[in-house]
Structure formats: structure tokens, C-alpha cells
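Listed next as C-alpha cells is one chain, alone, in the form predicted on its own.
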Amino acid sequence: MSDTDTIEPSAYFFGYIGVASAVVFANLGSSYGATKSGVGICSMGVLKPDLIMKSVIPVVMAGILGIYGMIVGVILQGKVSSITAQSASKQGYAYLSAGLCCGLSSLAAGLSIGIVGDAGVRANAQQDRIFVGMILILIFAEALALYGLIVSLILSQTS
């Protein structure tokens, strides 16, 4: 009887749900942020096409959210495949919470980046002084996902 025969299958289930949660929710946030900001850029570009490249910043920041999910997903996948029998349930739950932490934080950040990016690039076309404020708000929105990434990495170290 090997070591994997005594491990609860639910530990693997919860661990892999954590992997999927990190990737799926982070990509949902990333795609929403990029799409919503992109709509604002297209709308603004009709009036001021010279500002299009300057206005791409929210789309890039939204794209980074998907990278956070991928990083956590890859780390968790390696951890889930090496769950030990001694604390299998604990590890499975920890990996689930790590994935949800990163994924849902990135989803929240993506929603924020999308809304601020859309309104910000449109407002920037009318008033140049709004740009710095928009960037600061986007940075704080991105920080939400970064907090989730950090906590996910800490949770993934559970043994």
C-alpha cells in the first residue's frame, strides 16, 4: 500500500479547486479590466487619437492580474501533487484558500481597474490634469491583487 492510497481524495479535490480558482478568477478580473478600459480607450480615441498610447496603462495593469493567477496556480499545482498523508486535509484546505485569495483579490482589482480605467481615460481626454490621479487610483486597485498574491504565497507554504 503506497502513501497516496491513504490520502483522502478530497484533499486533492480541494487543492486542485484552489489551482483552478486562482487562474479562473484572476483571468476574469484581468479580462474585465482590460475590456472595460479598452472600451474607454476606443471611445476617447475618436476625439483625441494622440492620447491612445498614453491611455493603454489600465489595460496593461489589468493584464498583470492574469499573471498573478498563473503564478499562484503553478505554485499550487506543484504543492498539491505532493500532499502528504499526515496533514492532507489541512493542506488541501490551505491550497483552496490560497487559490481563492489570489483569484478573488484579482477579480476585485480587475473590476476596479476596469471602471477607473474607462472613466479615467475618457476624463483624461477632456482634462490633462486627471492623468496622475487616475494612475494613483489604478495603482491602489492593483495593490488589492498584490495583497491577495502575497497572502496566497504565504498560505501555499502550509505543510
Second form
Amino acid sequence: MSDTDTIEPSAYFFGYIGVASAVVFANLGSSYGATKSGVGICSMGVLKPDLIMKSVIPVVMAGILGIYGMIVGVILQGKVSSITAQSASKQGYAYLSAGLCCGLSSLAAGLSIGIVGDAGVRANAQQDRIFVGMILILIFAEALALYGLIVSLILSQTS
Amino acid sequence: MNWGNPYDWTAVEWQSATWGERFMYIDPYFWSYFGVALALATSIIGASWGIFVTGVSLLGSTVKAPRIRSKNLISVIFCEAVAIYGVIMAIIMIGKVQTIESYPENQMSQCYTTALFGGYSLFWTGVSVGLSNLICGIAVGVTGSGCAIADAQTPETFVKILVVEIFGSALGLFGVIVGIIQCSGASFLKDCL
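Show the form predicted in complex with the partner chain, please, because up to now only the form predicted on its own has appeared in this conversation.
Full assembly next; the chain just shown is listed first.
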């Protein structure tokens, strides 16, 4: 029946690609979100310095994406190190998939947070009723990364 | 599951195998899990694309017409629904992939072929669901952007453009329906056949 002695070596290769892609793509998204909103804050802050601290919210939300990537990276790294021989290649591909899910979702969320944050802080400087609307849209954008995190954690539980 | 040599090829057959024959030896589990990742990741890219296209126009138009702010958040919610379609499909597909622990005596090649069928169907489910949701997210986003701008000028146009947006969000639903039918044939059973 199934061979329980040897672990398929490529399982580690694909598993660690998963770890790397979770961290790398999530950080790409996080950095895009922070920089794009940051440019908006700096432009807006020239004329309305009192609004700067309130406008830092998109940057904080983008920073959270990097944390999601790190969480999934650490969890997957522990799982990849302890791949069992029973279903080694299946686990390797599952961890690859988990890393890609978290990383690419956080990348997409970061793009969205950055662009919406940039437009939002500039519009907020002109019209203060926009603040609540900007926060709501940013929350929806952040939720996308959360969906990726949830599916990654489900995938990381494969045995 | 260590597939080994499912079709019992000899060394000579391995030497003269075409690329198409070697392609079959890519692990079925790779195809399944990569399909899951594709379904989720491309759906979420579509949703985020829609959110930022709509969000930018919404925020810009609200500067001069603050009354449109709350009503037009529905466009953002339509885009979020696209991401949820992706999550639902990913969870359904993960449920289809189970560990094959053993196979009936002397039926390794049938077992492997069944698993390969399952892997291919899950991969292409991921492609069809993911790409439909990507396109749907962009469609809803662009329409929502137009909706916000029009609403800022002429409030009567809001509901009319919302109807267009509903048609747009049906694209994601089509993808999910086809995806569910597509992955229904995939089966990775504990004892293979």
C-alpha cells in the first residue's frame, strides 16, 4: 500500500515556497498601502496639518497586512518542518496553496487600501463628512486580506 | 500518498516518453491545491480592484455632494460579495480533497487516473471561478464609480445605474454555479476507488 518510510523531498520545496510567498506578497501589499496613502497624507498635510494624525489610519490598516503575512509564514514554517510521510506531497502542495492565498489576498488588499486611502485623505481635507465613508471603504478593503488569512489557516490544517 | 510508478513503465518506456506522457506525472494534489489558491486569490484581486475603482470616485464626488456617501457604499458591498464567492468556492474545493490512504489490490493505475481527473477538475474550477470573479469585480467597480459620479449630479440616476450593477454582479454568480458543477465530479476517496 502506501510507503510510510520515505518523505517525498519536493514536499519541502513547495512548502517553503508557500512560506516565502505568504511573507513576500503580504509585505508588498502592505508597503504599497502605506506609501500610496503616505504620499496623500503628506500632500494634504501641507494645508491642513491638524488632520494629519486622523489620516494616518490607512497607513495603520496597511501595516496590519504585513502582520497577517508574518503570522501565516510562521505557522506554515512550523507545519512544513513537521511534514509526515503518510501524505507528504499533499501537505507540501497544501502549504504552497496556503501561502499563496494569504500572500496574494494581502497584496490585493494593500493595493486597494493604498489607492482608497490616498483619495480618502485628500478628500477628507476638503470635506470632513467624508471621514466615516473613507473608514468604511477601508474596512471593506481590509476584510479581503482577512478572508485570505482564514482560508490559509484552514489549508494549513491539512494532514 | 506516494504514487511511485502508477502505470508500471519500464526504464525503456521512461526514456522514450513524450512530454505529454510526463505531464501526467505532475501530482494530482498539486493541481487541486493550486486551483484552490487560484480561485481565492483571483477573486480577491477582482474584489479589491472593484473596491478601489469605486472608492476613489465615491470619495471624490462626496466632496461636493456629501449626501451621496452612504447610499453609494452599496457598490462597495457588491464588490465585497465577489470576494465572498471566492471564499465559498475555496472552502468547497478544500472539502473535496482528502487523503488517499490505500487502493484496491493491483488497481494503482485506475486509482491514479481517478485522482488525476479530480486534480484537473479542481484546477480548472479554480480558473473559471477565479477569472469570472476577477472580471465581475472590475465590472461592478467601474459601474459603481459611474453610479457615484452620476448620483452626485442627478439623484434620479442612482437606482437606474444600480440595475446595471446588479447585472454586473450576476457574472460572479455564473462563475460560482459553473464552478460547483465542475468540481462535483472530483473525488479523492480514502480508499481511492
